[in-house]
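Below, in structure tokens: the form predicted alone, a single chain.
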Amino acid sequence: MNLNIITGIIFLILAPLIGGLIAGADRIVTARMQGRVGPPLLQPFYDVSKLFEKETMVVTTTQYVYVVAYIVFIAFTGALFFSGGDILLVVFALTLAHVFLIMGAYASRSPYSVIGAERELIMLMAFEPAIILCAAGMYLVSKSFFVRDIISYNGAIILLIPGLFFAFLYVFTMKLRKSPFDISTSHHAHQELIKGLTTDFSGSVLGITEIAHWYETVFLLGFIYLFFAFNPVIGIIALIVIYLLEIYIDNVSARVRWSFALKSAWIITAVLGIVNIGILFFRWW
């Protein structure tokens, strides 16, 4: 069987272990920052399997299918990027999949899920830009789209596009839901629309909507590798310093607008961005 396919696979297999133990991980970290002991490391596995125990109560049919299809789709994402697939694609198949989440909020009719909906359309259309010219950048710099390249690209990328890099992690947080950029729907309890966007998922429609996220999370930390690819010792260590870096930022970090969170992410990936590529065409010029 050929390598990239094996890859694919051992992320459909591997990345939900992998990003509940980040999200427990996670939990750990941020009760310690709090002065609190925290829950066990294995605690979303718990919470998650509690909820496929549950009935599930939904509004209409239609969202249990635009929930399925969501979870669908993500897993599609990142087994094209760890299978060294085309990252336009890639992005492609993402965005896809965040629209099968919104139309899922949507179906409910609530107002909570309704404006949640309509508050990740915004975070969509905030993180799009820079995670495409974020693959144009790679595309500048490996000559090609496709993953296995870039990885295999003989050179710090990081050095390249830093103004991308940067960019792109001011987005991370954003799909991360973390504060401030948590407006959508987030993980705590003091997100002011309730839950947002899953206020009316429950059971088994929220459990797949948790793993969904876990799936997200590991393709987004794959993602950022990329730029640390010619040292996996240096890519492991930056995944880890600026994964605790955004918990810090949820912890110390007051809600936004999402009026300022939009424009933010617009203004930043334009100029660090659209800077960093025209350098980069003038260089190769």
Given for the second form:
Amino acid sequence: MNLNIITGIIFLILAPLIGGLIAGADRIVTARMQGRVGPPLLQPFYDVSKLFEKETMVVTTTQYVYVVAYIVFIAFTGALFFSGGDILLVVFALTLAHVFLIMGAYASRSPYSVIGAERELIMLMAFEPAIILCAAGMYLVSKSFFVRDIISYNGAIILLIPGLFFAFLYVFTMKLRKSPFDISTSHHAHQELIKGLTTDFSGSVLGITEIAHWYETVFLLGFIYLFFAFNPVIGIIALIVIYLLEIYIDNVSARVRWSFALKSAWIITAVLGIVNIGILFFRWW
Amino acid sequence: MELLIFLILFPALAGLLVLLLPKDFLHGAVVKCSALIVAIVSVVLFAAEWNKGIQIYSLASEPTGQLIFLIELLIAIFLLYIGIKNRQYLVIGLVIVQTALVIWLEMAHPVSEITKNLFVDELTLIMALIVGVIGGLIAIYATGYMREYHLQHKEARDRRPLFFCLILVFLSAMFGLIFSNNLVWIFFFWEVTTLCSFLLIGYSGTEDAKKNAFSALWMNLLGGLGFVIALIALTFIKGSSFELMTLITTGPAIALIPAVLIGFAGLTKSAQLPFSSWLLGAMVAPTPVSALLHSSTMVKAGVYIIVRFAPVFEHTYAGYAIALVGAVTFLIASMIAISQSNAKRVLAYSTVANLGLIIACAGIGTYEAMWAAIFLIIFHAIAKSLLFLCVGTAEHSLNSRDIEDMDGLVLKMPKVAGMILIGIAGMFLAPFGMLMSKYATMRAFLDTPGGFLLILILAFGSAVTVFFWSKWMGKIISVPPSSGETIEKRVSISEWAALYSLSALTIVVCFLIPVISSVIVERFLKTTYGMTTSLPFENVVIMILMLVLVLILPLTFLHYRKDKKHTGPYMCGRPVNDAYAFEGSLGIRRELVISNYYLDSWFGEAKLVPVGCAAGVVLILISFAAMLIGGVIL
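Would you generate the structure of this protein in the form predicted in complex with its partner chain, following the form predicted alone above?
Full assembly next; the chain just shown is listed first.
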């Protein structure tokens, strides 16, 4: 076992804090872009702690089970990633976590949350090929699926798999639940779906979902960092630039239909994937 | 060797006994006992042989060979009769050509000098366990199921003795196929499985059943024709052999032509595009037949033979073309599964898809790909048989096999719903077996120069898989407002026995992955390739950790069950009644109907099947061309 358990535990403790701070900063930057002052930096923490103080109402008790499973496996995903574990298992665990979240939405039977669940599944289907191909690309470059080996690879991974990186960036928006891909649920209320996936979550159930989302944001930023791991300074700058870009896109674009989201994500992933994976295959063989 | 002969002969004899017993006399008991014996003996065989490597047994070709030839002729006459009676000219033509070739082969090149007719190695043992244990459980299940079936399907004539006889003969044929080292014998058992599946698909005797049975027949006969041509090719190729294990070691220069032709037969039997339609049509048969065809017999015979020849396919263009047939089938069948709401058709397309993945691995043929292929075979057999049997049981209680009608199954049939969830999770979720096998598949594709397109197809296919399984799960677990009593009481004990065993296997075998890998699969790879692979130890630990988490998380339900305030689902503040139907302002009531997405305009059969068939035909032709040129990649 070469897992670095310490970094995994550090992730488990710090990720909600960092994720919450990112969410707070996100809201301030968004507000400034819209010409508002915005909430204090710690507002997301206030919001979530208030959720936990409320009385929880559930449609069915099983909702709890699914949402708890969701946060457990999101945390597991991130902890495995930050301990340097196998990147494919990380991707699989992430899918498992999301399936649990989707089951939570299905269990409630509100038409809004069920449609949200279906849309979330479509988003999952749009997202998955890109992250799997990124993992494949990293393996082709570093000859290992283990995050610890990929991160210590001597060279700029971003320069070898720029196409896959771009494909991932495209679907990254979906996972952040930002426009134009905030189709299944959103940080703002929908016109047609209320809160979609999370419509029937309230109180601590909703609070758990929020914290899981913070975990996920930090994990995904960590995943992007892998592309730039050759130089930590460039890596951090890249993360900040990319996140600001996401906020900007969120603010300037309107929500698209699921069909456009799926089609565009697949076409981009397929074209860039064929070109980039092809180049990697032919460089080595 | 006695155990092998016992396993080949015993089920068939028990089947004949069932056929000869007087009406409704001890049928169920005989079938259950013999199925149990078969399952136990296959476990005993495993226990006796697992550490012995390849065991080749001598058995004189005559008179067995002559008997086989005689039965082959009888089968041909029977098929001709059926074909003429039903005016199936394609079938007639194929039977005539095939029989003529078989007779010519027998007369011109008698292969009586072969003595090493039976063998056992690790792969055979795994297959024997799948056939014996899973096939046996399905037979036990069928005894309870068929009683209910005939109560509900008055249009089908009650020919249960024939039904059970065919199922048992099917198991015999499968054992024969995997234990034979003589290719002529393998071909014989191959044809017996074709015949059994034809008769079982047509069991109910309805027009639909007949039509689908014949389409299964001609496609499998076409594959059989490929097999015969392979046998004839063997008589012309210098240095080749009719002994399977010898032929494989001769390498692509000698064995490629027979390998591709037999591989073609395997593609038809395992329902790869463009031959997938027969397996879909086979859904008209009673559910145990579907379960049998899809998990432990028939289609597994197809992939078994391709996996056997995998070392020959390694680094050849022909093998790569076959791998692409499998990969394209994997992607297209998974996509079509999205558009299906009939549970059995979803399962069928998923079978076609997973077999495609196995064939993609076998076509690549490296030792890593073989590791993945063998585990895919194991886990697919277990989870798929469980799912089919669950759907069959649910169908009898719900009178529907539509996924939409399984709404809230978790309350109506909690145990069956739980088993379906286990089966589905076993099919596509980490940390269950299929996904761990996919992990290995991915690594295998990335480690071989031919894997370039395959890895892309796998990435997209996996994403699609998540969609259609998850929405099914969602349907089952959603809890309807007005829930009545459970309706599980009618399920018979023999059905429960099979369902519980298979559910337990789905989970337990996941824990056993490292053991199966080191004890069986790695030995097999070592003898075949001289190299071996396994999951990294660290990943095994992570996988088991995840398994434990998945198994204990549902227990949190007990904690949350206490004093939580319940409320209705959010209905946008509209007036609704107790059943959550909207009360309109003019007294009009609108029922709330929640249904899944099927995305038919994207993934409908009408759209994708022609594309898939065209791709399949082109790739198969390419594999033939590559076989004739005999190209070897690098």
